[in-house]
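Below sits a lone chain in structure tokens, taken as the form predicted on its own.
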Amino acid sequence: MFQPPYRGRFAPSPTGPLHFGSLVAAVGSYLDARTQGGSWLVRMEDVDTPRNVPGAADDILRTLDAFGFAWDGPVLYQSTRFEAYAAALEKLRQDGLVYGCACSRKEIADSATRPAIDGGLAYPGTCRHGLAAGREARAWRLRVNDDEIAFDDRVQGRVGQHLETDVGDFVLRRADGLFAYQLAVTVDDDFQQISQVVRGADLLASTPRQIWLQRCLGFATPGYAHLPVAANAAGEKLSKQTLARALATDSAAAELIRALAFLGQPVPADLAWAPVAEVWAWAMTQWVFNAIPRCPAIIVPQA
């Protein structure tokens, strides 16, 4: 069976500086790619423009460079890709797979009968068979069915969802006119020919939606590995919203060692005072993918 060349990626959102949780995802994806002789790309997921912080994208790239990451090719910015997302949405429209939705958040909350798997509300299909008289489309949704969408995650094991029950028809273009994450990431993974997606387990519940969208668009499905996410004492994923501390470039080697240990790698004690290049040299020869903890989250102390 033909195996495409390994192409991985790290895709941060420029909503603030990188933190330890970001570093874990970057280290895991980078080592998985490099130890298999693959390419590693950086994509700036800045499609949600109101959330972007000025200067954050450049700061992220400087931090990656200071931590010794080396990416292949130019950085791809989603904010330059709106025409590609529009073309994909139009193809789906012509195929009868998307429809306009007039529902507001409040209307969905009032009419939804079940929670969604990602913590929201499963869309009840109010506009699936046409808009009510006098209503105009606010967003565009992709039709789903209740067949199981399943895949074997290289870390978390078998994952399956019934999208109609677990999520409902989901948004591809939002009421504010912006393209949704699910569409942008699916189109860009295909455009960049990504063969393996290694990212945090906070995105595990999104993957069946992306696989369904890949099928609708005729795209290949990459392999997936969802790493445990770093969480605070309250069990919340480290993020800008939970006040995660920004990475300090003057302690890059120590932070890399911390990330490797988080990912289950048996880092030797004598590496504690090593420079960044020496930490990477050890990691490139000693990386053990199967040592990664098979759990969605791990609590880490925050200084």
Given for the second form:
Amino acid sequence: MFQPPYRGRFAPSPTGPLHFGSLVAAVGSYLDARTQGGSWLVRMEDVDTPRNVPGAADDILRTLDAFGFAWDGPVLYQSTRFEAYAAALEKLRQDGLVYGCACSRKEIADSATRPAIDGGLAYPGTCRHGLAAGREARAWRLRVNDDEIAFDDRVQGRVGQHLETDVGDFVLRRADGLFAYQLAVTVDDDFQQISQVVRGADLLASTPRQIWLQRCLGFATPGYAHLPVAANAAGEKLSKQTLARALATDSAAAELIRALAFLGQPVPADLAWAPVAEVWAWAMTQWVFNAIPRCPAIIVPQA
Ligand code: GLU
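Since the one above is the form predicted on its own, can you give the form predicted together with glutamic acid (GLU) too?
Shown next: the complete complex, the earlier chain at its head.
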């Protein structure tokens, strides 16, 4: 069977500085790629422009560099890709797969009957068969069906969803005119010929939507590995919202060791005082993918 060359990626959103949770995703995707002789790309997911924090993209790249990551090729910025997203949306529209939706949040809240799998409400399909007289499209949604979309995640095992029940027709272009994450990530993973997606398990529930989009657009489906995410004692994913602290570059080696231990790697005690290059040298030769804990979240003490 044809095996495409390994191409992995790390795709941070520049909504703030890197924190321990994002470091875990970077370390996991980097080691999976490099230990298999693969390429590793960095993509700046700045598609949701109101959430971008000025200076955060450069800060993330400086931090990755200080932590000893080396990426292949130029960084791809999603803010430069709007034409590609528009072309994909237009293709789907011509194929009759997307439709304009006039529903406000409140209307959806009032008419939805089911929760969506990752929070919020499953879209009840109100505008599916055309807009009511006098209504105007605000957003563009992709039609889904109720076939099971399943994949074998390399960490979390088999995952399946019925999109119609679990999510509903989902938004590709938002009411504010911006392209949705699901469209941007799918178009760019294909554009960059990503063969293995290694990222946090907070995105596990998004993957069937991305696989459905790949099928609608005629793209190949990459392999997936969803790493456990770092959570606080309340069970919330470490993020800017939960005020995870920024990574300090002067303790890069210690943070790397913490990320490796989080990913189940048996880091030897005598590595604790080693410089960054030595931690990477150990990790590149000793990385055991199968040691990654097979659970979606792990609680870490917050410093
Ligand atoms: N930009 C997303 C995030 O920072 C990650 C997207 C992905 O890896 O697919 O959460």
